[in-house]
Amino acid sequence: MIEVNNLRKTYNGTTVLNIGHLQIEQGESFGLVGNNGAGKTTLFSLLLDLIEPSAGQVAINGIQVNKSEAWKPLVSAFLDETFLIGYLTPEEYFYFIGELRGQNKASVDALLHKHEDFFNGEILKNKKYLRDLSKGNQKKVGIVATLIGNPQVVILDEPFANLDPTTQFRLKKIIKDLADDKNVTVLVSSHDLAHTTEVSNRIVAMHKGEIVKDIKTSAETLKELEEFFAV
């Protein structure tokens, strides 16, 4: 599904990402963990062709992402609030994304109704622009928008940040439900080792732009990661 080969990103002579090979299979629930500066967001930005690699390539479904846009209908992502359109209301934004993804208003409304608990009464019918919402509520909008149109790949960068504990619990259920669909590949990055371990069947740890651990999730995974990052 996703294949990375000899991928490197350098800024002003400093290499911030250097991955020889990484393959993520269809249906995997993939967790990416690491400290600030580890390269997590850089990797996701390269997967989404938001920045150009200094060397190497990323392919999704065999399509090199910086050579063709044919992969884009397969992939949905929310990295941060820059993915939103601040002068739209949440409803306007959801319907806009729906149009881009070939969904009618009724199908978008059905999805929004399904996630009413996640919104906690703070998003819809409040006549607020996205730019006026809190960071946490902006994140809720961005996350649910990634679900529109049944994408084959969902990429979420730090989805648990700025969310209260109840919403984090509800988000974990959303991600687990996605992961249960073997046609959907889910990529989540987070500083929170416990949350990431709970929703992922594979964990990759990064340090200074390189992969330092690649493990299948088990009962021992959280302890192993905590011991690694405690050093």
Given for the second form:
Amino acid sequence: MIEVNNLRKTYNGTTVLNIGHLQIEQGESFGLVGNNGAGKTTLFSLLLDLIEPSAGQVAINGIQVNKSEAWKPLVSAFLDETFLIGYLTPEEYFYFIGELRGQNKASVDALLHKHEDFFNGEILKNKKYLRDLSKGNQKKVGIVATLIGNPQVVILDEPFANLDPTTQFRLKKIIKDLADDKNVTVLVSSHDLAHTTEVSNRIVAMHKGEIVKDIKTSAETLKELEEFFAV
Amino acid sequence: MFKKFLWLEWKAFTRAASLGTNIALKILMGLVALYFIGVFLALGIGVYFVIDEHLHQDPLVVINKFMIYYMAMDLVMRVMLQKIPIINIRPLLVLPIKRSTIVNFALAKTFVSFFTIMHVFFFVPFSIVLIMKGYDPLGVALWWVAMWAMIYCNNLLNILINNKDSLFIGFIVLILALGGLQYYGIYDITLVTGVYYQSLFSTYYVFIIPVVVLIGLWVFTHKYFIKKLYLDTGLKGKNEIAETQDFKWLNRFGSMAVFLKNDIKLILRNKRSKTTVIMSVLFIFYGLLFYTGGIEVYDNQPMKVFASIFVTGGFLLTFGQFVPSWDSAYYPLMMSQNIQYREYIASKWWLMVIGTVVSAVLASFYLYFGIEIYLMILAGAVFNIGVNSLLVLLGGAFVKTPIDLTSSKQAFGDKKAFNIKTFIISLPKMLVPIALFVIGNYISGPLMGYGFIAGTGLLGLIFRNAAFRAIERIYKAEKYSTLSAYKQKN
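Got the form predicted alone; could you also share the form predicted in complex with its partner chain?
Expanding to the full complex; the earlier chain stays at the top.
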């Protein structure tokens, strides 16, 4: 589904990302772990063509992302609050994304209804603009918005950060449900090794811009990762 | 402490992503500044002799008579054009710095503005001439102090007006009313104020009034902002009650409707963008200065053509110049969603067309000055729709200054949609129609001139799609640098 070849990103002579080859298959649930500055967000930004690669290429479903835009209908992402429009109410934001992804109001409503638990009554019909919501609630809106329009690839950067424990549990359930769908490829990055091993069937660890571990999740994965990161 | 603040400011300027365009604009603004310095200097040195020779009156008395207009113009220019500097206050709050120091710095920063310094070039030479001509030096010095105090008052008033919409509108109405009363000879305010300004020179104590007013204003402003330095007051702004709105009537625009709806919400729900609407209404009245023939230098055809572009183009200039910067806060979203650039651009274009058409209809009261004036305005409107709308979109793609919509809710936020920068990048858009008019007028008269302007506008409409494609290419080529420039918030 996603193929990365000889991808490199350099800022003023410092290489922040260097990946020889990475192939992510359709239906895979892909977890990306690493310390600050490991290159997780850089990789996601390159996948979404938000920054220009210094060398190499990214292809989603065979479409090279910086050459054509035909990959956009397949992919949805939430990296940070720059993916939210502050002066809209949550409902307006969901409908806006829905219209961009060719969904009518009824199907967006159905999706919102399904995730009412996740919202915990703090999002919908609250007469607040997105800019006035707390960081955690903003994140809930961003995450649910990525589910609109049946995307084939869902990219979430640090989805667990800023969320309360209950919501973290619910989010894990949402991601697992997505991962069970064999048509959907989920990419999640996190600092939290436990969360990531729980929701992903493949884990890639990055360090200083390079892939240092690439493992299929098993019972021992968490321990292996903890040993790796405990220095 | 102030030195540290200045160091922060310098870093913020030199490390801004938009530094390149910033420097180009600063150079242009420098040239404009030099021009005004020249004018003020010439005025300051020459005005004494001109009045003395031609009017045979005491020059100081004449100057004092008109001083009220000088001060009013200063305030108008400030309100319209002076950009209120923003300082990033949040990170400073928990540091061991007194709140009072932060406010003092923010206020002091507004004083170091061209709009204040400019006056030195008038008052200093004028005062020197007065002393050389044998006026009482102490009187001149006190007059000078008083003038300076009043200019500082203007500066503070501007900051306060900037923070309150009601004050802003009230101020505009007051100026229009006073100007109107004087123009129609009903009430001449200079009779009263002339005496006051003269007494600043002729007595040794009246100067205390402006100085006391200045101190009072400073204390008031200072207190006003200290109160605003809390995260839940001035630095955050109140949480409005939000209503979900649908704007179903816009659905007739098809796939573009989704963007149009969003843009209308953008304009209505953010202060900075809301002022674009206020400005475009004000610009409709801008033509009055030109068409009434009240001001001699404006009373000629090319200047009237110049005004006619502004009358209908206010919204286009204040809003259009900053497309796509209005969407800077969520540009990564726009770039990763399934969005056709064409529809995005077309929706902004339609918005400007709607703004121009509405202005043209509202401007129909200019028919009072004759059908020709209104024809001129309509020709200007066609030109705005056909050509200028495309030019602003083209230029906007290169203006990569992020607009932080939320900052406008803060105490020292950027609330004005129009400032000297906008004005300077607008100027070229006025010069082409003037040139067209002059050519047409030279060939067979004014009507041909208007025809040329409107005709060029229509040509622009015909080539609209080609222009959209060109703009789209620029958007694509500039995508990465725009994204990284928008990442910085001021």
